[in-house]
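Quick heads-up: it's one chain on its own, the form predicted on its own, in structure tokens.
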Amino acid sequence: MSYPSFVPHWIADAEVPSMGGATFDKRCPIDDRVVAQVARGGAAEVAHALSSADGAAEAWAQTPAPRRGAILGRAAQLLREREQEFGEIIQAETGKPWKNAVAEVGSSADLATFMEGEGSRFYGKTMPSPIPNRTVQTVRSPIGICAAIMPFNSPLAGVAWKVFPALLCGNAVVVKSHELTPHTAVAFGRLLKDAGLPVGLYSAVQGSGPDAGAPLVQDNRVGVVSFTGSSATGKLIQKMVSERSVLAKVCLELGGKNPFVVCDDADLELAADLAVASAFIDAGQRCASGSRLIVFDSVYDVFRQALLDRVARMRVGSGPDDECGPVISRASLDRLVAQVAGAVSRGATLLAGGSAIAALAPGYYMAPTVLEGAKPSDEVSQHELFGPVTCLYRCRDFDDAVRLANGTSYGLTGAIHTSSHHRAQAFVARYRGGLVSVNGATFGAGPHMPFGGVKNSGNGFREPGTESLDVYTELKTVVINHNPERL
């Protein structure tokens, strides 16, 4: 693997250690072996990038959106080029299958094409005005200097969905790497240093949310702050940002506990093969996982053992054909391994999965998991566990599918399966969330589609598509009065 052994921050296109010498481990969740020392950052890195930030953001601000997205054509070409090499350091940082490594190399290389697109299709607004002589207008302006904190789950998506449109929009950008995936975000700077982005644009710089990400929140220099991540991390950021004596704006994509109802004319073989992707694909590590399988009754016990048939056949591992890798560390395996249990001891029962996988340890391997009989109002049944654990609830009807559909704090993703266009669109109309998938997975999304939630799952923004540029551009209405008296 193309791992170093020592991950440093990324600033002002250079590789540079943490003040005061300080590192932490970075293990694989492969084997658990430690891959690299990692430069444990605070104020002092954070201050660092931020004036480099601050030095370079006004000249590109002022640079063409055409010739600003140019350069995002050039890293969706070095990131094609460079596919092997991505690949590997996502799958030494996360253990993905290899296919869905170089998977999210491709689908970062393609939202770079589209936002290098949107550069040339920067549009603002025209308005007619009630009053002569005038002209009314829209502008997009940028920001200044953004603060993007990570997701582990996706390193390299993640960077990409914030950075690529931030950087489209003019502004500078300072991210936060996530301490578990710390790698990526610096080779993504080499990247863009390599596609000619200027100095100074990019920063990335490592270290725990406390030290690291604290300071960059609470920093006035920084315009708007986007988070992907947990609801309790987002709903702390948003409080941090509040209390600062310059308001900035704040992106939350956050946590899902997604629904994935099955009605009784639905296509069960298919059903069946989409909830066990939903579920279990990126070993449950997705905000968009389908942890909640709503069944009608009358079709609940046949969609049961389909289901358990093809949980009993998934490949857990890291290999070209594995289709359910490790979650990210230990810390997360004997946390699910435990809710699990907690469920079980409340009632619930447990049909498949459960544990960790013997077999493949020292990684951090848990069995797919599949509960049944937990209590809508239970814990497990409430709150993200982010880790490959799904359940299982049967429903009499269609009102009581939407009725437990919308029972949680969340409204993410959600996916109905029917041949009835009738349910299909009332579905549509009242599940509370961002996505909805009519005989689809729970998740998907493309560089052209707005992707958030509402509730606890966010707070109103979308990225990546072209809403991504109402997230790193202000709105700045012009009104231009003429004189016809001087022509």
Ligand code: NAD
Given for the second form:
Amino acid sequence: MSYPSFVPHWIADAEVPSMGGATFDKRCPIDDRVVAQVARGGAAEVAHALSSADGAAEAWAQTPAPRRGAILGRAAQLLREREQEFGEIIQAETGKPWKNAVAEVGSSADLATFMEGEGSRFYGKTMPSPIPNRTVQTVRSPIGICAAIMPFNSPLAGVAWKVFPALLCGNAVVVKSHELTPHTAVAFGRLLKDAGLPVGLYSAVQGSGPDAGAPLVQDNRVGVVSFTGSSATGKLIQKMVSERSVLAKVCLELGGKNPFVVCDDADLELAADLAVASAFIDAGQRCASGSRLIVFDSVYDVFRQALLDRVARMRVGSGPDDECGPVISRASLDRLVAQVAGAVSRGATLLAGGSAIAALAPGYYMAPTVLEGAKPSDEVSQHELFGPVTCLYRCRDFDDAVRLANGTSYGLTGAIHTSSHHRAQAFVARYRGGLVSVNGATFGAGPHMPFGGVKNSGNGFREPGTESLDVYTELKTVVINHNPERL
Ligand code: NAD
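Having seen the form predicted on its own, I'd like the form predicted in complex with this ligand now, please.
Whole complex next, starting from this chain.
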């Protein structure tokens, strides 16, 4: 497996250790082995990365967008060539089954290809003015330096989703790697270097949120902070930025508690297959995972049985044919088991799972877990768990389903299973979220489409898609007057 025994920072196109040599352990979720020592960064490494970004940003901003895009095109090609290497890194860091690890490499390459094309479009608009001899238009300006704060669940897609659009838009980027998936961002730096990205435009700093993330977010030179992670940390980041002496744009991509509605006219076999995929792919560690299955009363028992049959057949492990890998850490596993036990102690019934899989210990594997009977107001129904746990809820009818679907503080994704075009359209209109899937899983729009949430799931921005240009550029309105008498 291509995993180094030491994971450094990546600054100014070079691997660098921490000043003072401090490190922390990286453990593999598959077997709990310490696979690497990771450089423990802080304010000094952040300052180094920011000054290297500062020195490179101006020339890059003046490079024509199609030329910036061409470098992303080369990065796409290199990603495809290095699928095996990146797949192995992702698997060592997260323990994902192989097909899920390499799927991330493919979708990241697809995104780079899409963003390359955006360099040639780079949309602004021209509009008529009511004033004679005046032209009004918008152009996109780079922001300068982007801070990108990473989650752990899809390490390569997480970096690609932010860094490709940010670079295409003419910015320098400093990534704060997730402490549990540190090497992906370093391998990504080497890939960008090989693709021809000028030195200094991309850095990755290792370390904890408070040590390495906070000084990055608090630095006035950072013009856009793009954060993906939990709603609690997202709110903290927004607060930190608002306390700076110079404000910055803050893009928050946060958690979800995503409803999966099964109506009485649904294809129940298809719905059961996709409920399992929604809940358990990546061990439920997806912002878009289907953690609330809301089922019409009249088909509840049949759907429940179909679901439990599939859950019983799920292959848990990290091999080529497995479907559900481990969770990211021992701490996550212990927390999830305790949260499920807590829900049971408050009246929920455990239908499947609920515990660590002893045969796969010391790997952090949790049996796919299904609960029923939890109150919609219970914390297990209200808070994102970020693990292989889903809950079944009964609903009376369509209105009741919509009420339950909207009944949390989150609003990321939602799915409805129905053969009624009318119900599907009404759900699209009435579910308050950033993505609705009809007869599908709770995710799956693709890297060329905008993604993001409402309420505690986000603050209005969308990444990636063309809409990510709105995160990483400022629109400048240009007013041009001319005088036909001076020809
Ligand atoms: P987290 O909030 O614990 O950590 C995210 C990042 O923030 C980490 O890199 C962490 O080091 C950093 N951080 C923590 N404290 C900080 C501080 N004080 N200052 C600066 N940075 C700080 O989230 P996580 O558990 O790593 O990731 C899982 C979460 O991410 C889930 O809630 C999931 O739903 C969400 N997520 C959302 C999306 C989306 O697109 N909406 C995608 C993937 C994951």
